[in-house]
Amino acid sequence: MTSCPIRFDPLSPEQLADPYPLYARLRREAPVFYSEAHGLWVVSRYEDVLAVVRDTETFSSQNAVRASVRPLPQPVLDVLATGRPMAPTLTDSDGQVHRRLRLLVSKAFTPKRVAELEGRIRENVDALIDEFAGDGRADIIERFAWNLPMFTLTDMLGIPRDDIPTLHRWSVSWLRILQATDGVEELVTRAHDVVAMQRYFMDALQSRVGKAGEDLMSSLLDARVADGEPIGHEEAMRVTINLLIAGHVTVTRSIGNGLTTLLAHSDQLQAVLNDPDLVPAMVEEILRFESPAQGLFRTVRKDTVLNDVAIPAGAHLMVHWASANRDERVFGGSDVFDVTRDSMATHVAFGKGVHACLGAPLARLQLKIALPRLFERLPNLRMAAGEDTAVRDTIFFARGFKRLEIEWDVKDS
């Protein structure tokens, strides 16, 4: 078994602050390695990441969002047993199950539906900024970055906005359960949130049965595929939760990552301000440069060899999107943030292959609108002074901020 002499610890303060030198060293010295501390194989080079996600026969998406496959503590399992299974979803299913779910969701989550949201997203962006524009300082994560995608998604799903704070808390709990690094008491509380979220969406779906509706949940229930079964209520519940969580945390992280990256690269920010046509490329470069999902996971179905390293059947493996997106073999000047770079078809921030993110167009649309508008509406936007103004979230497989304080100039009235 190959062992890497490099300390791989995504939750350490050093790696939360700047993991990219470590990723570069991994690509050079141990592109496929086993982390004993995490019981996890890590794949860090672009070509190997693509090889894994394209070989779905060898590398199953089972447990795709679980950082660890070690059993949860029994008190946590007891609470989760009062709810519904958390899988399969679009993210962690394989084969015919995945193909059927993806086709059903694609029929409800259409490009037309996404495009029609542009006007509403612009309204939401300005309405949120209106609430704090006169303050001169705000935690942009709390006041804007998670509210915007939650507004977008709850509008699509036909869910009352009054429920957003609860849905956000439940979403965080779902991710903490998947990571499973908290203490037992904390995880039990999180498990209760997971069950409550399942019941909420089961009730919401049941209320739509037999009724004509245009929201996304109604469309899911109405979706059909040739010679296939319609989606069941439990399946629809898992799909809806999957879309809500993945769809809002990705945008939240990218807003925070985007602001800090642009502010740290004033020449690139100025280039975009001078030429708005660069906004789409800017969004793609933010996604590549600071990938919101650092990676997802695969289960190895049979003994295999990757980059001359033998990996046993049953292994848990991380495909490291963020490292692949900094691979110097693929991206020239990979550690340089360049808003003119054309990487949309190449970067893997939204995955690749059959599991490429269905919600990517919606995420891109929100980022194209939100990031420029923040700089337009908040003059001389800058990082806030003081300690603990930029606090990274502690999610093993993601990169974003839990708190991000910004300041700007406010005109005297």
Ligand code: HEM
Second form
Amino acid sequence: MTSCPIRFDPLSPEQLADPYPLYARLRREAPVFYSEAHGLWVVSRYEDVLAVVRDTETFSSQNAVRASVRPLPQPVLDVLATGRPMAPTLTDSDGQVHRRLRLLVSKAFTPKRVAELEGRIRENVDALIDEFAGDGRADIIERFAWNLPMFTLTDMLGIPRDDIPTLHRWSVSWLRILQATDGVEELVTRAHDVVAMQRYFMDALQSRVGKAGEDLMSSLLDARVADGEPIGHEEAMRVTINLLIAGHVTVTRSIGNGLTTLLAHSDQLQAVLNDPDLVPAMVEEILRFESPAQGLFRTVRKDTVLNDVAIPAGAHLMVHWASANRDERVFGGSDVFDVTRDSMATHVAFGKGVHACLGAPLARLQLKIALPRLFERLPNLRMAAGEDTAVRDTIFFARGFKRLEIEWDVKDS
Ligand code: HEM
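Having looked at the form predicted on its own, could you now put up the form predicted together with ligand HEM?
Now the complete complex, all chains and molecules, led by this one.
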């Protein structure tokens, strides 16, 4: 008897609903798997994922956020050509280019700056909840999960809150361009957004030149490292956009994933509500169990062999964080959601190695504040009844919700 071929198709309805059985099969039967349909190698075991991200000589971060490296249609390229190049930024650069950028950004995006945001994040969480607490029902993605990281980031960057809806639309367009699965007309519209976003941040940076500002963009312009050039305007624009996109879509997804996972495991939720000291481990477990960035990409620089499989130079490869995070060789009972698990140092939801997430402390801080507060402020929080209340987003390498309706009890006044 032959088993059916493995079909890796993250956007299919079954895999959007529950991809984990497929990942388990990949780890078991084809840990280094070639998907003909996507022209993509998928690396699914923990040890192999680490081997890839640690060997930056063989595996370049070029195209790290592009699910497909097929060229974009010409009309889309024509629009993008009216803007600035989208790369290199931190995520998709290598070697000295990456080291210099990372050092410069680290000077501005400091642990102190993140820690100072705590009070502000608490206020923002409550202000957002105040707006819908009396309604008894809300799409929590629309009303809360997008807005919270956007408030945090616009506070840090020193840009007006009124611009959030536009910045959010532009960020989605940026991702749709990277994914490149939409029709040409749609992609052309998205490309116009990308160019508009670049202009917005070039102007924002220009307006800070020569002024002693405190915000993150001003600090980026002021940052200096011993043996490197200060950041240029175009570089600073790309880094700022990188921070804004990497820093909001991921936190949004974690909030939705966190709520659904906790609601599906009421004993674990109860354990955290009874013992707030479990909150930090709960956040790590949510990230391990339902990783928002399911996987990112690498370009193979030279013919190589990984786990006995030959991979040719030029190959496009997906390091599958979400599968690695369920690897039974590393995490006992890997499919069990356990808020007492200690996997902070082990899980790869924030990546590993030189490109490991720069914003992890900021993501953790927001999730530690937001998730318990939602349960505290919205009594008997539950999934809303009805059709289509939980709709998944369709980004190839990410896992999260586009819409998530929840309900709670509202006291009569
Ligand atoms: C739960 C939320 C988050 C998750 C799951 C996440 C995940 C990741 C992952 C997996 C990487 C590694 C990329 C690679 O190896 O190719 C990464 C890199 C990065 N993240 Fe995050 N991230 C989150 C939040 C944030 C936040 C809040 C920020 C900043 C505001 C941020 C900024 C970045 C940047 C700049 C990089 C690139 C670092 C480099 O290449 O040197 N992320 N993130």
